[in-house]
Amino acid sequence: MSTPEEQLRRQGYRVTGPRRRVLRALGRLGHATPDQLASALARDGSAPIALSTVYRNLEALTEAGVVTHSHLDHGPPSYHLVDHGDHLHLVCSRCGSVTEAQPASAGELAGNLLREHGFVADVTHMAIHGRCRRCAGATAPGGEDR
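Would you output the structure of this chain only, in the form predicted in complex with a further copy of the same chain?
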């Protein structure tokens, strides 16, 4: 495993300035869309990094296994470091809030899928849609909508 930079180099990717900054920014932000990253980087003192470079870097970092993303909802995907700490994303489809939950909650699911389909689920950053506690209360579970 080792550090992200070693991991990059080991796989033939170059460790460049912009690449390093993208990594640091991801570390700081936790989660961010390509656009948010570019903005954050533009505001962090050094020279701004071209948006296209951010995209290409996220792609490279993903291939290198240092970064992943999840689709929390509509809109651009949210990227984060692989070791940012695993957690499920509970996305409320009513109010849009995102709560984090422990991956352990999905342990049985992963087991079932492996057993029944031979599918190795990555439940470490999964997005699950539904209603958060507050919104679930507002609208009855089986009730009318809207």
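Okay, that's the form predicted in complex with a further copy of the same chain, but what's the structure of the form predicted alone?
One chain, no partners, no other molecules: that is all that follows.
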């Protein structure tokens, strides 16, 4: 498998310093919003990158197919490298933690949607909201917080 930088070059995109830094930061962080990326880049020992530059680079990297994003909540999208793999995001509505699960976990849901509605669901990079194991254990039987 080729690196994201090789993929960019193959598609005619320049591999600039900011793009290289954004790719490295995403590799370290796994998932990040543009603001989180800008903060990480401000702490990486190099000159800070303006948030507008982060957005422009994320747009180019997404167009090139080396970065993708998911909407984990109503805020800004969370970006990650495409080679991070397809997965579901389990988002805890109580503590905000995000856990990854294999798309096969939603296979029954996708099958039901196909049978009942003729809808072919793409469950990769899907966000499912609920409570993580720790927070669910802190919930009283009636669903109220302890």
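Because the structure is predicted, anything quoted here is derived from the model rather than measured. Positions refer to the first chain, counted from 1. Basically, rigid core = biggest C-alpha set you can superpose within 1.5 Å across the two forms.
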**Request:** Superpose the two forms on their rigid core, then report whether the C-alpha of residue 42 is displaced by 2 angstroms or more between the two forms.
**Result:** no
**Message:** Superposing on the rigid core, is the Cα displacement of residue 21 between the two forms 2 Å or more?
**Reply:** no
**Message:** Tell me whether residue 111 is among the residues that move between the two forms (Cα shift of 2 angstroms or more, core superposed).
**Reply:** yes
